[in-house]
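Encoded as structure tokens, the following chain is the form predicted alone, with no partner shown.
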Amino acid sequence: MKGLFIDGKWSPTPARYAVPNPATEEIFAEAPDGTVADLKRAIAAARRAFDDGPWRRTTAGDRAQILSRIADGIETRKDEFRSLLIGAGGATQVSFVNQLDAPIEQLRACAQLATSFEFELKLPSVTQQTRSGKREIHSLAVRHPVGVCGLIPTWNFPLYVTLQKVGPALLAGCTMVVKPSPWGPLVDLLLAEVVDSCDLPPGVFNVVTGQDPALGAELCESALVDKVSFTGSVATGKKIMQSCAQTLKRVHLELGGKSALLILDDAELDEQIPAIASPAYFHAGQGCAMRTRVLVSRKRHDEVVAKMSGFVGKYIKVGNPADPQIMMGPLIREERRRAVEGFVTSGVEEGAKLIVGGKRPKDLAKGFFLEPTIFAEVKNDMRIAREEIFGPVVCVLPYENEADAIRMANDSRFGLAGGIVTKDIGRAVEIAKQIRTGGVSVNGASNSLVTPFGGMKESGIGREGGAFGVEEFTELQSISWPS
């Protein structure tokens, strides 16, 4: 990698740190290990670019052209991104629809919003009585860019998460400093190479990588930063919110989840079992929106568990993510594998029934692999049902009736995503409205290009996706005048 990307230039740094391949445990590459001084330079560059540069005064159409160029640049370098996602992230071929294709599609959709997003909205006029008589008052609501943004994406879907922030921020007219997770810096640096070729004014887009937690702290504490957008854990999100409160920054937090999938009794299991059994093992379960609590009526509990375990045993193959036949690769680091194993132990100790998995594959001596795991007869007060595991572990919980299922789905401190499986779409929509979660998928349907994505409760604050994501990077101003 060329170095840090600051103020439109590449800044080589002598300090580097190793990025391992989670499938082999060998060093895959080295990343620049930036310092707080580097981050301060990037923040200052973004501040100058916003206050004094031309970017925020460009038209939405001009910004959309830049977004389209970035999307084209990523498209032409897809193989390089794919190599990084496999080698540094353990991503399997099946995940590239989300890891690589969807981010490009979302960036193009964001560019298209330039023609429809209302940066200026004419409001209804009102009649005002004055001493000299009546007069009409006319008003506009104007959306201005929020300013300098600190963007802190996570490591599990690095391009997807970063572009969910960068695209809307650029369209809104913001400038930014991207501070990737130390576990996933390489994709963001390659993205900076793409941006460097797209005629973006210096200082608008900056990337500083590094291991020091003080880098993220500086973004949150700096009075030069107007907003922080973070994707990651609840614990870190709370710290970020506390830190940003000192300067009253705008905060967007996309945090953890413990999403429930409700299977209604009329569900066609043979048709839906792939959607029920496989998503939680996608990218080794390392996704905040994965449906890891499967709620099913007691009378169909054993049937669902049997079909899930049969599907997993037949189709969820674990191994080298570079092999296109492999669906599930490794966890990102050894400490994450140990943490997931701790949850497995906890589930057994609390009385849940371990149906399949829970162990390290015997035929994979190297790499941070773990078998896909299913627990049955799980109670909603067990640790494995309460906490985000962030690994390939699914809990099947029996419910007594529909009202009980809704209660169980809502009995969580999280509220990010969820799902319903049924033949009755109308009924599913009514049930979805009763679940306190940011999004609900019925029979596996999704529409990430236009729908808002984000959480309720401890799953976060704010929304990404479509026009909703652009709104998050704007501030409203009202202008009124008489006639």
Ligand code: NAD
Second form
Amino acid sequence: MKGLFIDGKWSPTPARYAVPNPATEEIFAEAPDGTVADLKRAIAAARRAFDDGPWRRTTAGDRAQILSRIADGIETRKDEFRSLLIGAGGATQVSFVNQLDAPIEQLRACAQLATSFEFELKLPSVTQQTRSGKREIHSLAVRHPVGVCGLIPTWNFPLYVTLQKVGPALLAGCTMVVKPSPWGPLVDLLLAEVVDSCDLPPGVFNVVTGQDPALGAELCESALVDKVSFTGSVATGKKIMQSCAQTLKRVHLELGGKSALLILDDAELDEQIPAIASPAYFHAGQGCAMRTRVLVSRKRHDEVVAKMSGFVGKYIKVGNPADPQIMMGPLIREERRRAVEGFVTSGVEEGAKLIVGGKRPKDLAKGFFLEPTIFAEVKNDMRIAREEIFGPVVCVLPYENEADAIRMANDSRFGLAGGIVTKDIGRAVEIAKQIRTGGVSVNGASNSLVTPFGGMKESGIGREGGAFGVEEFTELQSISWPS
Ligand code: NAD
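Moving on from the form predicted alone, kindly provide the form predicted together with this ligand as a structure.
Up next: the whole complex, starting with the chain shown before.
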């Protein structure tokens, strides 16, 4: 890696830190260990580029062309991204649809919004009564770029999460400093190489990697930053909101989840079992929107548990993701594996039934692996049902009736995602409206290029995706005049 990317130039750092391969525990690469001084240089560059540079005065069409060039650049270097995602992130072949293809597609869709996004909206004229008579007032609502953005993405889907912020921020005309998670810096550095070849004015896009949590804190506290967009845990999100309050920054938070999947009694289980059983093991359960609380009526509970464990035993093969046959890779770090094992212990102690998994696979001596795990007979007040585990653990909870199921789904401090499995789509949509989460998937449908994504309750503030994501990087101004 060439160094930090600041003000359109590569800036090597004296210090570097090791990024391990979570499947082998060997050092995969080294990343620049930037300091707060580096970050301040990047913020100053982004400020200059916003205030004095040409970027925000370009047309949306011109900015869209740059986005398309970045998308093409990523496409051209797909193999390099793939090897970083496998080697530093533990991503499996099956996850590349989300890890690599979807972010490129999202970026292209974002570029296309240049023609439809309403940067200026003519409002209806209004008649005002003044002392000298009546007059017509005409108004425009203008969407301006919000300014200098501090972007703090996470490591689990690093390209996806970063581009969901970078694409809309660039299209809106913002400048930015990306501060990746210390556990996932390499993809953002490779992205900086791509951006470097796309003729952006210096200072518009900066990347500062490093291990020091003070880097993120500086982005939140700096008076030169107008907005922070963060993806990570609820605990850090709360700290970010507090420190952003000092300068009344705009804050966008994409945080954790504990999503429920409601299986209605009419569900066709054999057809739907992959949608029920597999999402929580995708990327070893390290996803915010994984549907890890499976709610099923008491009478079908045992049947669902048997089918889920049959599916997991047959299809969820655990191992080194460099092997394309592998369905589930390792957790990102040993400390995360230990945290997930702590949840398994607490589930057993609280009386949930451990059906499969919960252990380290015997045949894998190295790597932060854990077996895919299913708990049955889980109660919604158990710790494993209340907290985000962020590992390959699914809880099956029996419910008495549909009203009970909806109440259980909503009985959570999180509100990110959820799912419903049924033959009756109309009924599913009605139930979905009663669930307080930012998204609900029916029969395994995934988010599309136009849908908003984000959390209610403690799962976050703001929405990414489509035009909704671009709006978040704009500020409204009204301009009015009499005729
Ligand atoms: P985390 O909360 O540990 O975040 C770590 C990041 O925050 C690092 O970059 C760190 O430098 C920075 N940081 C730490 N203290 C800070 C401070 N005081 N001010 C500013 N920055 C600070 O989370 P994580 O482990 O990176 O991510 C896992 C979480 O992300 C899970 O909860 C998951 O659900 C969530 N997530 C959410 C989404 C979503 O879109 N909603 C997507 C992916 C992951």
